[in-house]
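Next up: just one chain, as C-alpha cells, the form predicted alone.
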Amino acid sequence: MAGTPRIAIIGAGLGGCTAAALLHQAGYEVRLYEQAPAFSRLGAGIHLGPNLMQVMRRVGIEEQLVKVGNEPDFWYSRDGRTGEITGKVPLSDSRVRYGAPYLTIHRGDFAQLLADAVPASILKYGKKVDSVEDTGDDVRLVFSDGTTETADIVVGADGVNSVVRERLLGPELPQHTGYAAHRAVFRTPMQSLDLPFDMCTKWWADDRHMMVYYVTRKKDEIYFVTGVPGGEDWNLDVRYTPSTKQELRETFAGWHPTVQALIEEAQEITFWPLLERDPLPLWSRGRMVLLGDACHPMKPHMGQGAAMAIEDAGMLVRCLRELGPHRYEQAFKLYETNRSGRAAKVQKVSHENTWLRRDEDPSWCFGYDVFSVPLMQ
C-alpha cells in the first residue's frame, strides 16, 4: 500500500455515515456502498445520548440535530398497569453532567443529517456486495449488479447479516432472543394532554414494556417502541411484518390509559424480530475489520445500539491516526481492545433489560467520550 490507503465502507447505516465522514475529514480516500437504491426516511425514533453527540460534535451537526430533535427533561419509568412513577433519571442537565445534550428524534431525520455530512461523490447508493476477499495485496469487492472495486481496507459496517463479518468468520445466523418489538410514528394525540404524557417514558409490567417519546422539537410526533415476547419462529429473511392496534390491544390488556390511548392513535404499526449475537471471538483479520451490528448486535432496550455503531466508528478512525494507515492490523487490534469490552456491557445489560427502570447513575454510559477516553494498549 503507497501514499493514502482506499477505504471501503459497507453499509451506510449510521455506524457506516459516522465512519465516512470522519475519515474524510481525516485526509483518507473513502468510498461507502450502501445496497438501499436512495435513501429513505424509516419510520422510527431514536435515542441520542451524550455519548453519541460527543461524536456528532466531530462529525460537525451537533447544533442542526439540536434544532431538530427533542430534548427531554427526564428519562421516567412507570408501571405500565398503576402509571406509578419508578425511576426518574434527570436529562436535562445532560450538557453539564456529561459534556453533551441528550436527544430524542426521528431516525430517519438523524439518518439524513448525518448522510448529508459524507461528500455525495463518496457515498453510492444501489451497491449491493455479494462477496469480499482479501487477496493480501488488497480486498476486492463484488456487487449484485456485476460490478467490482478494489480497496485497501474494507469496513463493514453492514448489519446483523455482514457479508464482512460471514467472510470473517463463515455463515452462522443471528440469535432470536424471543422477543420482538412493534413500532409506530405519529401525530402527537392531543386528547392524553390530560393523562400522564411525559417527554421520555418507558412503561414497564410484567414481562414487556413500551417506551415512548417525542421524536421532533416541536412536540408534535411522537414514537412508541415495545418489547414483548415471540417471534421465536421468525423467518429471518424478512425484517418485519405489519401490526395491528387490535394486536396491541390485546398485549397491553389492563395497562395504564395513557398506553390504550397511544394504541388507539397509532396508525402504521410494525412488528420486529429482536436479535443479537454473543461476543465474537474477533472483530477483524487483515485488511477487515467490523464495526456496529455487524459484529454486536443487541436488543434495543438501552437505547445505545446505535450509540454503539457510533462510538465503533470513532474509535476506529482515532486508532487509524494514533498508529498511521499503513499499521491498520495493529490499528484495528488496539480498536477492538478499546470496544469490545464496553460494547458487550451494553449487550448484556440491554439483554437484561433493566436500564434505568430504577434510579441508578448512568455515567458510565452516557459520560463516555470516545476520543478522550486513555487508550488501553
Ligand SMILES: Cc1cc2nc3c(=O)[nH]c(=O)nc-3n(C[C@H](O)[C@H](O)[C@H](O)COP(=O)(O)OP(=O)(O)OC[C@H]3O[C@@H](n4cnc5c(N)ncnc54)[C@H](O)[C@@H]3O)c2cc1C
Given for the second form:
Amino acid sequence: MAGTPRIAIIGAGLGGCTAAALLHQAGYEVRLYEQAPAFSRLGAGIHLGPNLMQVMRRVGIEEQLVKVGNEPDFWYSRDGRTGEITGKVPLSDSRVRYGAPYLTIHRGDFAQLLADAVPASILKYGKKVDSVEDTGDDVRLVFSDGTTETADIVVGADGVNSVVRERLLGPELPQHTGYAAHRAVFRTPMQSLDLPFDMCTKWWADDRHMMVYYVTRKKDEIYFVTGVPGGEDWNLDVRYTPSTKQELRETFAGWHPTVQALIEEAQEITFWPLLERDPLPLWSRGRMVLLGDACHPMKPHMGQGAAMAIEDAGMLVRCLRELGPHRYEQAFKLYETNRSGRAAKVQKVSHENTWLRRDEDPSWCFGYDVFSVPLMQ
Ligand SMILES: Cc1cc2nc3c(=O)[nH]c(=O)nc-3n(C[C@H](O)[C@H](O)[C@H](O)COP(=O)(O)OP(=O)(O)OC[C@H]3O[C@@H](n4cnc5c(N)ncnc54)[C@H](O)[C@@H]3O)c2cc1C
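Switch from the form predicted alone, shown above, to the form predicted in complex with the named molecule and output its structure.
What follows is the entire complex, opening with the chain shown before.
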C-alpha cells in the first residue's frame, strides 16, 4: 500500500456514516457503500446520550442536533400499572456532569444530519456488496449490480446480517431474543386528563415495557417503543411488520391511563424483532474490521445500540491515527482491545433490561468520551 490508504466502508447506517465523516476529516480516501437506493427516513425515535454526542461534536453536527432534538429533564421509570415512580435519573445536567447534552430526537432527523456530514461524492447509494475478499494486496468488493471495486482497508458497518462478519467468521444467523418491539411516532396528544406525560419515561413490568419520549425540541411529536415477549418465529428476511392498536391494547391491558392514551393516539405502528449475537471471538482480520451491529447487535433497552456503533467509529479513527494507517492490523487490534469490553457490558445490561429501572449512577456509560478515555494497550 503506497500513499494514503483507500478505505471502503460498507453500510451507511449511523455507524458507517460516522466512520466516513471522521475518516474523511482525518484525510483518508474514503468510499461509503450503501445497499439502499437512496436515503430513507425511518419512523422512530432515538436517544442521543452524552457519550454519543461527544462524537457528534467531532463530526461537527452537535449544535444542529441541539436545535432539533429535545433535552429531557429526567429519565423516569414508572410502574406500568400504577404509575408509581421507581427511578428518576437526572439528564438535564448532562452537559455539566458528562460534558455533552442528552437528547431525544426523531431518528430520521438524526440520520439525515449525519448523512449530510458525509460529502456526497463519497457516499454511493444502490451499492449492495455481495462478497468481500482479502487478496493479500488489497480487498476486492463485488456488488450485486455486477461491478467491482478494490480498497486497501474495508470497514464492515453493515449491520446485524453483515457480509464482512460472515467473511471473517463464517455463516451464522443472529439469535432471536424472544422479544420484539412496537414503534410509533405521532403528534403529541392534547390531553384534557391530568396524565403524566413526562419528557422521557419508561413504563415497566417484569416481562414488558413501553419507553416514551418527545422527538422534537417543540415537543409536538412523541415516540414510543415497546419491549414485549414474542416474534421467535420471525422470518429474518423481513425487517419489520405493521402492527395495530388492538394488538397493543391486548399487550398492555390494565396498564396506566397514560399508556392507554398513547396507544389510542398512535397512527402508524410497526413491529420489529430484537436480535443479538454473543460477543465475537475477533473483530478484524487482515485488512477487514467490523463495527456496530455487525459485531455486537443488542436489545435496544438501554438506548445505546447506535451509541456503541458511533463510539466504535470514533475509536477506530483514533487508533488509525495513533499507529498510522500503514499499521492497520495493529490499529485494528488496539481498537478491539479498547472497545470489546465496553460493548459486551452494554450488550449484557441491555439484555437483562435493568437499566435505570431504579435510581443508579449512569456515569460509567454516559461519562465515556471515546476521544479522551485512556487507551489500553
Ligand atoms: C426497536 C429498536 C429500537 C432501537 N432504539 C435505539 C435507541 O433508542 N438508541 C440507540 O442508540 N440504539 C437503538 N437501537 C439500536 C440501533 O438501531 C442499532 O444499534 C444501530 O442502528 C446500529 O448501527 P449500525 O450502523 O451498526 O447498523 P445499521 O443501522 O443496521 O446500518 C447498517 C447499514 O448497512 C447497510 N447494509 C447492510 N448490508 C449491506 C450490504 N451487503 N451492502 C451495502 N450496504 C449494506 C444497511 O442497509 C444499513 O444502512 C434500536 C434498535 C431497534 C431494533
